[in-house]
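We begin with a single chain expressed as structure tokens, specifically the form predicted on its own.
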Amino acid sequence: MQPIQDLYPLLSTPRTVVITMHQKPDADAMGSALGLYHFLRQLGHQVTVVSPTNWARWLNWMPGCNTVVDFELHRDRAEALLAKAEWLFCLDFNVLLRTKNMAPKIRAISNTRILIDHHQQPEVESFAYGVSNTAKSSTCEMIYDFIMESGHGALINNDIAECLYAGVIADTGSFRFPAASAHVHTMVSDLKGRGLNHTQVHENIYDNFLENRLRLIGHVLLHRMEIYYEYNTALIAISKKDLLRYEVKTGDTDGLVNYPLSIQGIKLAALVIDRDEERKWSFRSKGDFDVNTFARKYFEGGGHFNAAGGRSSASLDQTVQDFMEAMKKSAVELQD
């Protein structure tokens, strides 16, 4: 994989471009994709964003979100766009498998794949150009760097600023996580200086849900959260029955895994959701407990040191038991 800087001189030649991200894109994935989309269009490129799956309705406010193609919903169109693309930007994921059913198509087509991501252990052999930097707060921060370092900072308009700021506040937990570096605050200061209305973006991200989500949160915190103080761990397990009862849609469970971390002494918070095809895990930690390694070792996942995800094909009850065993095996690290 050649360094991303080698791509900068090539930006002046218009090309047909597709931008994609991981399945079930969050604010950072969608924000970075649309921020890059608005930037490349100003340089004369023909650009389309293709999402591997659907996304949360509360992301629809983002400028350009109405143009995003859902691969699963419009497969023929998406495959035609991928086949035609000269460049394929891959944002906010480290391995092609994170594009779900798009992965075989991406591997089969011959175009220039470009990685911009901040997750650990990237599949570098699958990309012609790229940058992988786990020290970065978000892929949105990396898109800001891409624009600035390529010499096109003057092109950052309000649409780009809103998209990038959304991803930054989401992935830094509104600037409370360790990854909210001095550079992140410098970036935000720059965006504010360009006219960014940060309050409106924050409301679009955090005050844009339906009533059922709040009732779901109350239900799971009261009835589905277990605390294991001897291991400084909290677990939330959401059944398929819960999903149906509260009419849960994509994005409604985002952020739930963070709630137990507010409990004094808790180092590891885990959330498992009983999806139709598999059980999806989310892990968050405080301090020196590495959930990236934990997820990779026990749940076919990975991510960041303090935030990771995983999966299991076992039943909900069985994967919960598997978690209990993994927790006990990690007792020394959790009890420190």
Given for the second form:
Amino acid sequence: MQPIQDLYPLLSTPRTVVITMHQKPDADAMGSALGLYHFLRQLGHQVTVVSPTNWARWLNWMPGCNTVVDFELHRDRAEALLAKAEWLFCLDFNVLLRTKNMAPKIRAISNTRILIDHHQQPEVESFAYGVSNTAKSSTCEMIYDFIMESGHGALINNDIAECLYAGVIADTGSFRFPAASAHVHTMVSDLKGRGLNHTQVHENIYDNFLENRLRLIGHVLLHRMEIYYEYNTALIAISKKDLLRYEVKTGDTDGLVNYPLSIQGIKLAALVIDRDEERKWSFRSKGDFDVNTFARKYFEGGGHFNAAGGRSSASLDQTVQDFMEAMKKSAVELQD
Ligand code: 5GP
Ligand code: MN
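Next block, the form predicted together with ligand 5GP, ref. the form predicted on its own:
Full assembly next; the chain just shown is listed first.
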């Protein structure tokens, strides 16, 4: 993988470009993709964002979101776009497998793949150019750097500012996590100076849910959360029945895993959802418990030190049992 700086001189020649991100894109994945989209278009490139799957309805406010092609929904169109693209930007994921059903297609096509990402242990051999920096708060921060370092800061307009700000607040927990560096605040100061309405973006993301999501959270915290104080761990398991009862849609469970961390002493919060195709795990930690390693070791996953995810093809009951075993094996790291 050549450094991303080697791409800067090539930006001035218009090309056909596809931008993609991890499946079920969150605000950072969608925000970075659309931020880059608005930037590259101003340089004359022909750009399309292709998402591997659908996304939460509360991301639809993002400028340009109505142009994003859902690979699963419009497969022929998405495949044609991928085949035609000279450049393929891969944002906010470290391994091609994170694009789910798109991964084999991406591997089969020989376009120039460019990685911009902040997850650990990236598959660097799969990319021609790129930057991977786990110290970065968000991929949106990295897109800001990409635009500024390539000498095109003047092109940052309100659409770009809104998209990038959304990813930064999502991935820093509204500037709470350690990755909210001085540079992040300097970036936000710059965006504010350009006229960004940050309150509106925050409302678009956090005050834009439907009633069912809040009811689900109430139900789950009351009936589905188990606390194992001996291991400083909390576990939430959501069944298919719960998903149906509360009409859960993509994105409705985002953020749920964070709730148990607000309990004093809890170091590890785990959430498992019984999805149709797999049991999907989310892990969050406070302090020195490394959920990236935990997810890799026990649940075919990964992510960051304090936020990671994984999966299992076992039943919900079985994967919960597996989790209990893994928790017990991690006793030394989990106990004070
Ligand atoms: P979330 O729990 O919000 O789905 O994911 C937390 C973090 O872990 C995100 O940065 C996400 O990209 C990463 N992550 C989630 N699931 C997986 C997975 O199955 N594999 C890997 N490598 N990373 C994941
Ligand atoms: Mn991210």
